[in-house]
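The chain below stands alone and is given as C-alpha cells, in the form predicted alone.
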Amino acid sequence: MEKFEAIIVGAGLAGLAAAYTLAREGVEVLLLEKGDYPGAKNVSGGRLYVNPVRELFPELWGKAPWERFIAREGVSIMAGERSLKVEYCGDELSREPYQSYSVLRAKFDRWLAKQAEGQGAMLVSKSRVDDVIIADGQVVGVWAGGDELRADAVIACDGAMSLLAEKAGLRNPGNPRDYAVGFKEVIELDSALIEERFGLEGKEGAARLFMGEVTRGKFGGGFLYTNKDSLSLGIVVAIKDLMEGSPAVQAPVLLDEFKQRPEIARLIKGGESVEYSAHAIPEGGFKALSRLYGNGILVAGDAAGLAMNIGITVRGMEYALASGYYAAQTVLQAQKKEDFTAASLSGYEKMLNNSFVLKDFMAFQEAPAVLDTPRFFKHYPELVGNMMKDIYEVPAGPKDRLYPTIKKYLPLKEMWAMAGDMRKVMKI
C-alpha cells in the first residue's frame, strides 16, 4: 500500500489542473491517466475561453500551445437543400488578450501535464482506476490495477460516464436525456488555403457552428474550427433522440452527411484526415450536475457534468479548467485543518458558486430543456431556407413585393406558435 497527499484520477484538464495547482504548493500528488498520454483519449470540438480562467493560471497561457485565436464567429442554420449563414467580426475578437482559442487536445494537454510535472506532480499513464477504496464510510483512496492507492483526498476527474462518483455514491447511472456523443474528425489543410477559404490573416481564427438538418433535425449540431494547419470538424447528437428517434440513425453517418454537403466540403477539399474520435458530453445542465464532494472525494470536470451547451455557445473546457482548480484549493484547505470529510470539503460547493461557474450554470439551466424543442433543429431551419429562396429568387416573370414573400410564409397560426418558442427562449 501506497500513501500520497492527493490521487487525481484522469488527465483531461480538470485533473491537469488540480494536479498543477497542488503540485505548485508543494503537495505529494498523484495523477493517473487511463490513456497512453494525456490527451490521448480526451476529445473536445476544440476550443478554450480563456478570459474566465486567465487570473487562474496568469503564468501559463503566454507560453501555452494555441491553435489560433478566434477572430471571426459564425452560425449555420441548414435546411435540406439550402443554409443561411451568420458571421460576426469585431474588433474586440482581434485585440490582445484573444478571448479564445482554438486547441488541439492531444497537444495541448501533453504540455499542460509537463506543466504540471515540472512543479513536482507524479503522472502515471496507462493506469485504469476500478475503484475507490471507502473506510468508516470516508474515501482514502483508489484501486488501481490491482494496487491499493491510499490518499488524504481523491479528485475524480474521469470523464462524463464517471464510475468513481458512481461508486462513491454522489451520482446515479446516467441518465440519456443528459447526455450527448460528439463525433470528430481532425482533417490536416494547408495553412495558407485555411486563410484563404476563412478570410483569415496570420495567428487569425475561426469558428462556426451548425444546425438543422445536419443532424437531420435532431437535438444537436455541428462544429468547425481552425488550426494552423488543419480543421476540427464535427457533429454532436443528443443520444436520447439517437435511441428514440424513428427511423434510427448512426451517429457516424451524420458525420459523414455533414462532410458532403457543399458547404462543408468546399471547405474541407483537398483535406486528409488524421484523426477520428468519439466523445459522451454532459449536456443535462444545472438540474443534471453530480453532487460535487463528499467524505474524502471531489468531483471536477465532465465527471462533475460541467459542460454547457446554450446553442450559439458550446463550453465545456475553461470549466474542466476552473474546477480543478478549486477543488485543489478546497484540499489545501482541507490540509491546513487535517479535515477532509465531506462538511470540511463542501468549502468546494461554495468556490464554484462565488465563481463563474456555477452562476454560469444556474444562469443557464432553463437551456436543455428549451433546446429540447423539435422546432429549432427541423422546422426553422426549413422555414428560413425557403423564406430566404423566395427573397433572393428573380422570376422570369414580375417579382413579388418584399412584405407578401415574407409574409406568406407567417400566417397567424405560425406567428403563434413561434411566440411560444420564444417565450421558451426568453428564459435563457
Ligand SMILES: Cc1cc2nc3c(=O)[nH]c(=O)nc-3n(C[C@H](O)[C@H](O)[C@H](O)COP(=O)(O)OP(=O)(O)OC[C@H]3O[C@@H](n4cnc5c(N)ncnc54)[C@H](O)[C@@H]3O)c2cc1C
Given for the second form:
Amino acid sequence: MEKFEAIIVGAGLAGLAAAYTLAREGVEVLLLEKGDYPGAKNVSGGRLYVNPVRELFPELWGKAPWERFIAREGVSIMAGERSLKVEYCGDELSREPYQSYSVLRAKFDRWLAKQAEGQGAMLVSKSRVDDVIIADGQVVGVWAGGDELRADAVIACDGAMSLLAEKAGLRNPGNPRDYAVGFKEVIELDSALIEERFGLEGKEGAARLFMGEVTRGKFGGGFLYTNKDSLSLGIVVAIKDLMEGSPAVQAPVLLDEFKQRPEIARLIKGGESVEYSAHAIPEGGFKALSRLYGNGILVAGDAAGLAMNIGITVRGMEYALASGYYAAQTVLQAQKKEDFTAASLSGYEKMLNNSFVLKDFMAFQEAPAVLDTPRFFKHYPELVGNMMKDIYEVPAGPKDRLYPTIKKYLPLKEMWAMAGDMRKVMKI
Ligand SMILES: Cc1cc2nc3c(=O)[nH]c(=O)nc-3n(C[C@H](O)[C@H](O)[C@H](O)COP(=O)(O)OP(=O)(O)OC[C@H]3O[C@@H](n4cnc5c(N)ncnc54)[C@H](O)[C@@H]3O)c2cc1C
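Next up, can you give the form predicted in complex with the named molecule of this protein, since the form predicted alone came first?
Next comes the full complex, and the chain you just saw is listed first.
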C-alpha cells in the first residue's frame, strides 16, 4: 500500500490543472491516467477561451502549444441543399491577448502534463482506476490495477462518464437526456490552403458552427476549427434525439453526410483524415451536475457535468481547467486544517459559486430545456433556406416585391409560434 497527499484520477484538463496547482505548492500528488499518455483519449472540438482562466495560470499561456487564435467567427444555417452563412470579425478578436485559440488535445494535454511533472507531480499513464477505497464513510484512496493507493484527498477528473463519482455515491448512473455525443475528424491540410480557403493570414484562425440539416434537424450542430495545418471537423448530437425516431440515426453517418455537403467538401478538399474520435459530452447543465464533494473526495470537469452547450458555443475546457484549479485550492486549505471531511471540502462549491464556473451554469440553467425545441433545428433552418431562395431567385418572368416574398413565410400563425419560441429564448 502506498500513501500520497493527493491522488487525481484522469489526466484531462481538469486533472492536469489540479495536479499542476497542487504540485506547484509542493504537495505530493499522484496523477493516474488510463490512456497511453495525457491527451491520447481526449476529444474536444478544439476551441479554448482563455479569458475566464487567464489569471489562474498566468505563467502558462505564453508558452502553450496553441494552433491558431480565432479571428473569424462563422455560423451557417443549413437546409436541404441551401445554407445561409453569417461571418463575424472584429478587432477584439485579432488583438492580443487573444480571446480564444484552436487546440489539438493530443498536443495540448501532453504539454500541460509536462508542466505539471515539471512542478513535481507524479504521472502514471496506462493506469486505470477501478474503484474508490472507503473507510468509515471517508474516501481514503483508489484501487488501480490491483494496487491499493491511499491519499488524504482524491480528485475525480475521470471525464463525462465518471466511474469514481458514481462509486463514491456522488452521482447516479448517466441519464441519456443529459448527454450528447460528438464525432470528430482531424483532417490534415496545407497551411497555405487553409489560409486561402478561410481568408486568414499568419496565425489567424477561423471557427465555424453549423446547424439544421447537419444533424437532420436534431438538437446539436456541426463545428469546424482551423489548426496550423489541419482542420478539426465534427458534429455533436443529443443522445436522446439520436435514440428517438425509427430507424435510429447513426451519428457517424451524419458526419459523413456533413463532409459531403458542397459547403464543407470544398473546404476539406485535398485533405487527409488522420484522426477519428468520438466522445460523450455532459450537456444537462446546472440541474444535472453531480454532487461536487464528499468525505475525502472532490469532483471536477466533465466528471461533475461541467460542460455546457448553449447553441452558439460548446464549452468544457475552461470549466475543466478552473474546476481542477479550485479543487486543488480546496485540498490546500484542507491540508492546513488537517481536515478532509465533506464539511471541510465544501469550500470547493463556494469557490465555484464565486467564480465564472457556477455563475455561468446558473445563468444558463434553462439552456438545455430551451434548446430541446425541435423547431430551432428543423423548422427555422428550412424557413430561412426557402426564404433566402425566394429573395435571391430572379425568375424568367417578373420578380415579386421583397415584402410579400418575406411575408409569405411569416403568416400570423407562424408569428405566434415565433413569439412563443422567443419567450423561451429569453430565458437564456
Ligand atoms: C466533439 C466534442 C467537441 C467539443 N468541443 C469543445 C470545444 O470546442 N471547446 C470546449 O471548451 N469544450 C469542448 N468540448 C468539451 C470538452 O472537450 C470537455 O468538457 C473537456 O475535455 C473536459 O475535460 P476533463 O478533463 O473534465 O475530461 P476529459 O478530457 O474527458 O479527461 C478525462 C480523463 O480521464 C481519464 N480516465 C477516465 N476514466 C479513468 C479511469 N477509470 N482511470 C484513469 N483515468 C481515467 C481519461 O482517459 C481522460 O484522459 C467538446 C467535447 C466533444 C466530445
